[in-house]
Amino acid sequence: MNDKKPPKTIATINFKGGVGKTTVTWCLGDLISTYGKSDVLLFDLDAQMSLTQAITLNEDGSLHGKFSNWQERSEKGKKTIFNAIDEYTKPKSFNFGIDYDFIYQIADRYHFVPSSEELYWLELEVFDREKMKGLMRELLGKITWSKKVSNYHYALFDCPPSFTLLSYSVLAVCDLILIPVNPDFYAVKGVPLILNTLKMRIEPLPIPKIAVFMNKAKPYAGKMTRESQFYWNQVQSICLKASEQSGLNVKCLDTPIFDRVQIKRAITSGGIPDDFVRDFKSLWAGITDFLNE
């Protein structure tokens, strides 16, 4: 008897590049799988492939041997994320098989679905736009019921910095949308744009819970600097207004991730830096409390 349950799903988004969403998503997955003893599946859905390259490339730009062999097998067997999309949008049953030729095993509890250069084609008129909405729901269902892969407790999605067909498919099925903001002017101007776009694009489907937190906060004596706190206060006011006016379930998590040099090497070094464990544990506690409300 298969006693698997669908994973809790969290999508990290921001329409501005450089806010650190890719690194945050990676570190959360590493924290959950290492310290939370949970099985985590990480998706890179950005055609720029930043996360995929960080995970799979050596410093000289060559592919890790383990990943190179896996990728060759995956592409030969037509088991990439693009192959799954192509199969799903064809006018026939969705018979895409789920196994470890589709999912790359980074560590025992931390697994990965890499991006693909072909994702650039998604916005062209080669796919059924309406049908694409249900892709991730169907794919997660196949992953959940497959006897050939782990029983994932969480699925994390690193979404592209734009609203694509694939990101719509994710946001329409996820339990939580996670929005990192930086202590700068764009946070004040960009958050309303993100919230309004989410409401406009996802409705009439239910809009997931939305959690906002400060990333790259400037530290001073164990707290945020006055400047970082100023921008964070502005973001909180915007989210409160959006919640009251639009009915969005938005929560500001007062658990900043502080800006330190080590965080930039988190992915390539193969694990969350020790100095950041406490930051991410606090962030994760805030996320799980919100998910369970």
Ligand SMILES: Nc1ncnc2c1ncn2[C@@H]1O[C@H](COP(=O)(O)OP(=O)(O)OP(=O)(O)O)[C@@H](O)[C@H]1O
Second form
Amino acid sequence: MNDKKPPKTIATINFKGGVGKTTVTWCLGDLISTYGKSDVLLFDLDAQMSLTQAITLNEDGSLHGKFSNWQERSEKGKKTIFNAIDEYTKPKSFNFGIDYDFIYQIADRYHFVPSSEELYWLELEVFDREKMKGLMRELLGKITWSKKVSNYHYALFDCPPSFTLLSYSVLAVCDLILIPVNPDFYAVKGVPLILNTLKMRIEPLPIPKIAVFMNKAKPYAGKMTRESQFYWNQVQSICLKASEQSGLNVKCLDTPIFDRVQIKRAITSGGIPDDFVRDFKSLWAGITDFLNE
Ligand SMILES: Nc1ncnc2c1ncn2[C@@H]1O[C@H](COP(=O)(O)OP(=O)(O)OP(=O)(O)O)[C@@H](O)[C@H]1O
Ligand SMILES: [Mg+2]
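The form predicted in complex with the ligand is what I need now, so please give it after the form predicted alone.
Full complex below, order starting with the chain above.
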């Protein structure tokens, strides 16, 4: 008997660029696969490929040998994310087989579906938008039932700073939307925009839970500076208003990730810097409490 369960799915989204979507998604995946001993599947859905490059490139810009062998196999076997989308959008039934030619194993419990340059062209092709909405649901179903890959407890999606067809299909299936915000004027002003857009685009499908937290909070004596706290207070009141007025289930997680330069090497050095482990553990505790509510 196959006792697999679908993974809990979390999409990190903000239309604002550079707020830390990629960094935070990577660090959470690393934390929960290492400390939480959960099996995690990470998706890079951004055609910019920042996450994919960080994971797969050496310091001199060359590809890791292990990844380049895998990529060759994946492309030869037509097992990239783009091949999956291509298959899905054809009129015939969707028979895309899931195995480790589609999923790359970064570590024992931390697995990865890389992005592909071809995703840039996706938006220009004339795909049926309504059909695309179902892509991730179908793909996650296949991953869940495949006997050739792990039983993932969590699927984390690193989304681009725009609303693409792929983010659309993730939002239609995810359990939680995670929104990092930064302590600056424009980042705060962007919060109502993203909340309104999410509501407008996802309905009539159920809107996932939304968790907002501050990334790059400026530290002072173990807490946020007064300036960062000022912006965080604004974010909290915007989210409260959104929950009251539009019925969105938004929670502000009072567990900031601080602005520290060491995080810049987190992905390429393959782990969360020690200073950050506590920040991420607290953030993850808030996320799981909310997921289980
Ligand atoms: N807590 C932090 N402290 C210090 N630097 C950070 C922190 N979080 C992210 N950064 C840095 O901020 C920059 C942008 O981060 P990242 O690429 O994760 O953002 P993003 O939201 O994914 O960007 P994009 O919108 O382009 O996808 C990177 O240089 C990253 O190292
Ligand atoms: Mg990014």
